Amino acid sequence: MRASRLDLSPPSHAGLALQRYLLEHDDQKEAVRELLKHIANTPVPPVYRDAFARWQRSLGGAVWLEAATRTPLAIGLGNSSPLENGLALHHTYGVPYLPGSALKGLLRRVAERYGLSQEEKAVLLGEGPDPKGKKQGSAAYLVYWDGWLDPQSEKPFQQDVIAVHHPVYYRSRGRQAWPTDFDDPNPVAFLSVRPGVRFHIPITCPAENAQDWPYKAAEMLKWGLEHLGLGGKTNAGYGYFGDFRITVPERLESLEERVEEVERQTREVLEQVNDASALSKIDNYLPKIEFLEPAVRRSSLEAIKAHLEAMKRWDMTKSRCRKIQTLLEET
């Protein structure tokens, strides 16, 4: 810590406070307890609320899993910190968060319990490279975003302590001393997320209209958060969640409504195509409907074909007409 800051109380950014504002390493760990007490009383910074709203808007198509800590949460204990234990804190805002990689890792454990097929695992989790089969491996189809703290949370942290009862035994792996009842416990102070803190976890799939997979992932993750726990010390009761809610984005309209919408757009384009010079409008429009399901685009393609025939421009030597014909033949 810099000398110029010795008189300052730690900042409200918990990550910065944890990494840069420990006064000293005293034997009694007084300084550590002071620092942790300060952070435990730190509210969520105001700028975080806007950032959360911005982030939430950007993931409109996601399946959202909400969960609240039922027990303390100690995730990212191994993160670097002058204290012995770290915590996963958002770099920019200093609030606790659930790393997407930890969520994906938990899902991997759940997947073992669910007995999923290789294909299902490949979609949900990706495939590792296989050096023997010379396969390159692949990324998952889904995106497991970081779980963000609910912006209404007041003070998400708490001071916590673990008491190591047989430090000499553990340090020497049993070579120097056996554990006895006469050992002094060694209390280690650290920071954890208190019970009752809510997080929002979005899961998306880049493919269109593929919400079933993110939903399945959210269900499995819910089970994992409830029964297996997230983060460190799950055997000591840390990292279990409850009070779940899964929100699925509104489904797109019915097939008829979607067909109608595409037909309307097609009519708009065709109204502007009255002579050969405007034919490029059709060329520009085709890629937009090309990727729709055949059932949705069929009537529109037929309308374009009829329009071209009426203009005497239906000519199979032209790539545009060949393309329309090919699309019409797909089912």
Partner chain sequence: MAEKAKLIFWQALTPVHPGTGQDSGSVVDLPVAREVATGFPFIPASSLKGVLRDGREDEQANRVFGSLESAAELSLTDARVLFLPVRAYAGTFAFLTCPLVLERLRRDQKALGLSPLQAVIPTPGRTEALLGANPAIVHEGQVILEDIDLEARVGKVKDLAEELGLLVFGPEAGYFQERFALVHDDVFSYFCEMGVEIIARVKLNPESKTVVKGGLWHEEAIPAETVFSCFAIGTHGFEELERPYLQLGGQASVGRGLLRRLGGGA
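C-alpha atoms forming the largest set that superposes within 1.5 Å between two forms make up the rigid core. Please read these numbers as outputs of a predicted model, since none were measured by experiment. Numbering follows the first chain given and starts at 1. Compared with the form predicted alone:
With the core superposed, H13 shows a C-alpha displacement below 2 Å between the two forms. Y285: CA moves 2 Å or more between the two forms after rigid-core fitting.
Fitting the two forms on the rigid core leaves the C-alpha of D275 displaced by at least 2 angstroms between the two forms.
Right, the form predicted together with the partner chain is done, so what does the form predicted alone look like?
Left out here are the partners and the other molecules; the chain alone remains.
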């Protein structure tokens, strides 16, 4: 539906406004400038903050690369748009984002400069099929998620201009005129992400305790964002980032490490229980291990039972002994 037929004010969703609310294509391009001005003043919707928090929680095991735009960012210029240039916008929330495919493409360029081996490239980027059909391709072992906008970014957009200096030459594809210094430039208004806008980029690996590879990918991506740039017009200074921060999740303890820690605590308690007057220390300790997984608490419960039997205090008429036996029988 054409926007000129709508009796509505421009929407607060930047993507909807960009795709559906251009009133007309006038010769002076006033409608385009008004539309871009409206989007540039559009704040991040409040609902996006909750969505960002949910998204971040769902990727708790990821290595996070944070980066802020040091120059304007023009990513997704080739996306379809009623204007002559598009922009990569989140479909649901209308905020700018960094497509994971673009980040992986940048990492591929960085990998060539780092001189990685074929095996390292296969882990980071995957492998294409053998042209002779003797070997199938494989996906990358890492997952490159979209980079989401920091929810604290209030107004991430800005109005921008591309000046086409030789419009007749380009329009005719070089068949009607040569480009000269006497051509009239044709300024084209478009939308870009302003400098100083922060993004969060997660990288995950399906293997447990294998943050080394995602961390290496984050380090390489950081170099690419700083020195090669992302998106379009990098030769004109667009798409460069700075103010980096890499966050690695705390390593989860293995089952063996958790069992060992619980056994250590149990030994400390049992060393204090040498007669009937100290049995209350076991009663106070049991609730602390009751809700642990059976595989983690089993050896400690067996040690407590053996200790009570050695003291001649293993009596199934006592609630502590019934509780220990019940927990031991759980799987």
